[in-house]
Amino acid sequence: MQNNYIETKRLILRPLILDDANAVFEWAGDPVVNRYMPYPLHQSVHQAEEWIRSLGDKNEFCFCLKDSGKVIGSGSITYDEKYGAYELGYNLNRQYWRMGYATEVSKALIQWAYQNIGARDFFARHANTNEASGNVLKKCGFQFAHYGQYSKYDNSEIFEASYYTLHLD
């Protein structure tokens, strides 16, 4: 049985629960946070609840501040057959940007996947205009692989993107 609880210097990462819906809506309903995300902008807390219900046993974690318990973001490690690797994704409440949390959780998620599910190959992507995400990936040891594109789930917008890979022995 895998352990879905991760502790970092400043955070606790754990599975999302319905009680987290209000916090999720703080970032999932923020158009600035949603700018480069593939999912649609959440219009209500109910939409956040539906998303949490849909997760099932996916490797999706929420990020909680150790000192207060406040949920400030979420992220996942998901196997992608097309790439033959685990995709790293994360999302943070805008109030917590530029504080090193994205790098902290990304490193923790990669280590968790390595130790708990045997992940050795990872990939991630970011919109080219979202340089901050590219910096996070580089700090985690990812190497640029190629340029490409990704789109919103509803295809309402297409992003020119940079793709990165990471291999751990």
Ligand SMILES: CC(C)(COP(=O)(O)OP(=O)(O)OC[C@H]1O[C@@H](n2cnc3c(N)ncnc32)[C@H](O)[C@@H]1OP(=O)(O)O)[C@@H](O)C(=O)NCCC(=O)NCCS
Given for the second form:
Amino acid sequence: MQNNYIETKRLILRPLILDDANAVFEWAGDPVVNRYMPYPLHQSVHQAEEWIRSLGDKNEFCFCLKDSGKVIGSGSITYDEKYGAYELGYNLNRQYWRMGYATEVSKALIQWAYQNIGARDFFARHANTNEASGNVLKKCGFQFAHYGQYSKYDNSEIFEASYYTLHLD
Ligand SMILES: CC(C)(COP(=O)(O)OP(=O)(O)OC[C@H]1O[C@@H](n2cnc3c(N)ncnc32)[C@H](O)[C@@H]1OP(=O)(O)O)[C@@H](O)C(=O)NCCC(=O)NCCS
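Complement to the form predicted on its own: the form predicted together with the named molecule:
First the chain shown before, then all remaining chains and molecules of the complex.
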């Protein structure tokens, strides 16, 4: 059976439960966090609950601080047929930016996927103006592959983006 509990130095990563909805809304309802995310800005805690319900068996993890139990963000590792690789994605509550958390969880998610679901090839993309995300990827060993684009799910905005890949033997 798949082990969906990950421990890092400062965090526990685990699947989301409905009780996390208030914490999710803190970032999913924040326009600054949502700026480069494809999903629509959440308008209510109810919308966060609906999102959690929709996750099913997707490899989406929330990030909980060990010292307080506070849920500060979430991220996913999702297989993409088109790329033949696992896409890494993440977003964090703005109060917890620039403390190394995204790098810590990304490294842990990659290691988890390597050990538990046989992932060897990974990719990620970031809007060219989202420098923070690019820095996280580089710190995790990703290398620039090519330029491209992605859009919000509702097609309201198209982003010029950089695509990165990582291969592990
Ligand atoms: C992108 C995001 C997850 C980064 O999280 P974080 O926890 O602040 O990242 P880290 O602290 O691990 O920082 C990684 C590196 O990026 C740098 N960095 C962080 N924020 C930065 C910023 N705004 N501009 C430039 N560099 C930045 C850090 O300094 C660090 O490098 P260093 O160790 O050499 O100093 C966070 O900003 C976020 O949630 N943004 C909104 C959602 C989003 O855009 N997700 C990605 C979509 S592709």
